[in-house]
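Only one chain is given next, in structure tokens, and it is the form predicted alone.
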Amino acid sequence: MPTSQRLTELPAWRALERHRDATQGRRLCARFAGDPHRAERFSTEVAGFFADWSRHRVDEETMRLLAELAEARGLPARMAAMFAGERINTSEDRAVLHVALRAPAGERMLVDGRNVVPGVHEVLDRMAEFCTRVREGSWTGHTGRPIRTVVNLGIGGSDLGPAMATQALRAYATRAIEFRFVSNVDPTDFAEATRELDPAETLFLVCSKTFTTLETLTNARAARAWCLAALKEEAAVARHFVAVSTNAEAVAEFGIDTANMFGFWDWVGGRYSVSSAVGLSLMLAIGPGRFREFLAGMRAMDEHFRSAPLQHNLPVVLALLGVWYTDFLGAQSHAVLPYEQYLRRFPAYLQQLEMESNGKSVQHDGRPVEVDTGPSVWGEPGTDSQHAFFQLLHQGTHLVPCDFIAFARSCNERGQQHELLLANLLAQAEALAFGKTPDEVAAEGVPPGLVPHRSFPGDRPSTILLGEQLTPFSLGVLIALYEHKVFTQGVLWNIDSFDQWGVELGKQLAPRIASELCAPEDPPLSHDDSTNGLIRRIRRQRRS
């Protein structure tokens, strides 16, 4: 259960100050230098990924009062009601299980006394039966054609998830088929991913629970006035829309045949739903089969963070180091570098998952937090990333911890350029840990005058993260790792990441807002003085 107790009062959180206070000017290069086995007691292996932590500001006194703070704020049972599908959504009275949705048939995972992995495979059987009949051509459109381009309409995790997966696993989809993703109710994301399109070769994947999402619904609508504009019959929809949805009224009231509408549960929360129906787009563009190793590899990930111990656990290790840097160091901000560009959508991904999931202020019984919670998270793939933002990471003010991701093999092997590519990484790594002193650099003839321009202070942090290769099995173990890393982290602060209130005003503003520009005639207003005046400016620019 959430727990009472406060977070700084706690023995083992106060001996982390401590620790703090005593190790704060150890430096990497001093860490390394009196520990030759540093690498290999900072490291670990699981399910095909190598995850490097020795070149962060810690050393195994750090790392057990860290475990001891995860076992005083009740990690292992809150670990263990979440697999048993307890309601540890407190403020939804919701239980967490996306878990359920990558275990295997015959295993029992209980939400309320029901057995849910039966319900699970029902929906994976009926995805793979639809997906193999539109990927072989046996599905056609309102005209009989084949469908040629399938379009994802969707929000937030129903959006995010399919797209940053779809992209990451290319190298394994089908190129009969081109896929695409609508999500901002911009009439231009709607316009430039139809254009050029044929209706009567295109399928959407309408992606709402409830089917009352405004900017995913306003972009069904469209969609559905594109398709009927070109294929003039109303018969047509069915053809060329499914819905990943649970309300089958308002699903066949838009002309959808629910029996080509695929539901999930609400146990599912939005950004932890790509191994559900909503990702519908990544099982055709990879297949059942591959989708199916995706889920072993969350799975695998699953099993890992559920029966390892503390400190010996990725996720939990991970989720450690981030409060560590967060609560003790003062960082705001974790950049998450993949030197994969297929994992180019990644950081996107991370952002939603882990900002809207610990971006709160408030613990579950309501009380403020007492710490600071969830960090801005950003990144882009390298090379490029280190010829964008590497300045302010290497020579900034702010203290930034990094994971940098990698796999040894490339998907698309040409000469030596993942070597290049590697060595980059490497390199990265290397000289945000140790940097270089003015006396190294004036060592070198640089003059005196250039001297504190071209040194490197060091000891910025980095976690190291290497698989073989980028599969469907190790994207999934990549996901579920900081699935599990950001629910720790919830834990040691007492919040709940899995609801989102936070999204709610704005979206409760909005159509009061939008009626009143489009009102036909000047409306009264009592909004603030400047969101009035905005409003009666862009009224008269739509005018002219």
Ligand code: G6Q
Second form
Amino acid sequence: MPTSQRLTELPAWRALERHRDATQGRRLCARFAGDPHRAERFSTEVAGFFADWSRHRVDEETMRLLAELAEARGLPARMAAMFAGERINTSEDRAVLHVALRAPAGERMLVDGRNVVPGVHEVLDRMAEFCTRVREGSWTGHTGRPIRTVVNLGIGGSDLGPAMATQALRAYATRAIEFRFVSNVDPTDFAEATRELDPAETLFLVCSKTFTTLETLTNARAARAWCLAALKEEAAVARHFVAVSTNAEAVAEFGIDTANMFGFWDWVGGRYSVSSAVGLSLMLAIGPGRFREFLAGMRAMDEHFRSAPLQHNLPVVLALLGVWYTDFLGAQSHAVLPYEQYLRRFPAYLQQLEMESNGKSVQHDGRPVEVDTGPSVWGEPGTDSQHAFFQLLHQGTHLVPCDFIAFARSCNERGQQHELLLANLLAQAEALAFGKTPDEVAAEGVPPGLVPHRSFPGDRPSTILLGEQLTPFSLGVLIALYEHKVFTQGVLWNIDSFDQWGVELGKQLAPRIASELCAPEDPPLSHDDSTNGLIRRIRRQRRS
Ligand code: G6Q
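Based on the form predicted alone presented above, generate the structure block for the form predicted together with glucose-6-phosphate (G6Q).
Then the entire complex follows, led off by the chain already shown.
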């Protein structure tokens, strides 16, 4: 059960505050100097990833107290409740069982007493059959031509996961089919994505859990009109549109044969859905076998999360470090820095996963939270980001813990370029942690006036996640790692990480404003003065 206890009154919380005060001046260089085994002590290996969190402002006591806090918040019981299919998404009264999406066929996972795993595998098998047909060219368009482009129409959780993963695993994808993602209601998104495409060779995946989302349905209607303008016959829809949804009725109403619909369930949240049928574009790209490897990677992390002791449990460790920085050391943002070009959409994916999940200010029972919750998450791939915002990370006034993500081998080895990439990552993490003192700078002969500008304070924390190579399996591991990190933090803060009421108000207001912008005559307006003025201005500008 969610808790009614006061977080800040827990003995572990109080002890952490005292510990913070007692250790605040302890610098990373001193922590390393004082412990020759620090790197070993603060690292672990899980499912092919080596994780090193030694460059953090923590010592064994910090981690012990943080784990104690997690225990006091009932983390093991909350984990068990999630895996048992209990309705832990309290504000929506739903189970949260994305872990069932990667359970092997023989496993039992129950929601309301029913084993959901057979249904998961039934959909996976149908997806596999469909993907094989499209990839082999036996699923053809209306005129008999093979599919050359797949366009996923979806937004939020129905876009960010598949778009990120399809990009991430491009090295494993067929090159015979191109993959595009249209999410925005901005007409430019659809126009640019379809500009030079041939409708006879294009397949649209309308990906929407609810099948009511304004952006996706608007783009789906645009796609149908675009397709029918060229192919003329309504029957073409059946060959060029498939749906991924939980809402069969709305899919049928749109005109898509439900035989071409791939379902999932209300216990799969949008931003946790990439391992469901929402991953159809990914399976089309990499094929069913590799999609199963991707699921196996997620499963490996699920199993680790479920069974490893808290202090050696990687998602828990990352979550606890996040709580330490957010609530005890005042950090307000968190940077994710993949040194892997294929992961360039990963920070955007994590933005939704973390910020939509833990950007909350009330607890399960409606009481305000007592402390800060999820930080802003941001990032870009290295080394590009080094030439953009690393200045702030090194010498800015904000504390920004970083996650560096890299792989020992590149999918595209070329001379020593990959060593160069990894050297940059290690150099950045080292510079952030240990900096360069004014004495060291002065000893280099730097003029006194420039010494402050060229000194680096150091003590800037980072985690390094090093995999062997980016593969479907390792991507699965990485995604599940962050999913469980987010869940763990939600338990510590006693918030519902699986709802997203914060996106509702804007959705409710937009249709009314849209009708005011479209009205043939100037409508009476009753918004605030600024909104009224902008509506009038836009109407004037669009009519002139
Ligand atoms: C994610 C959110 C949200 C959702 C989109 C798309 O957790 O719920 O981002 O995925 O609003 O919703 P549909 O899939 O229902 O179109």
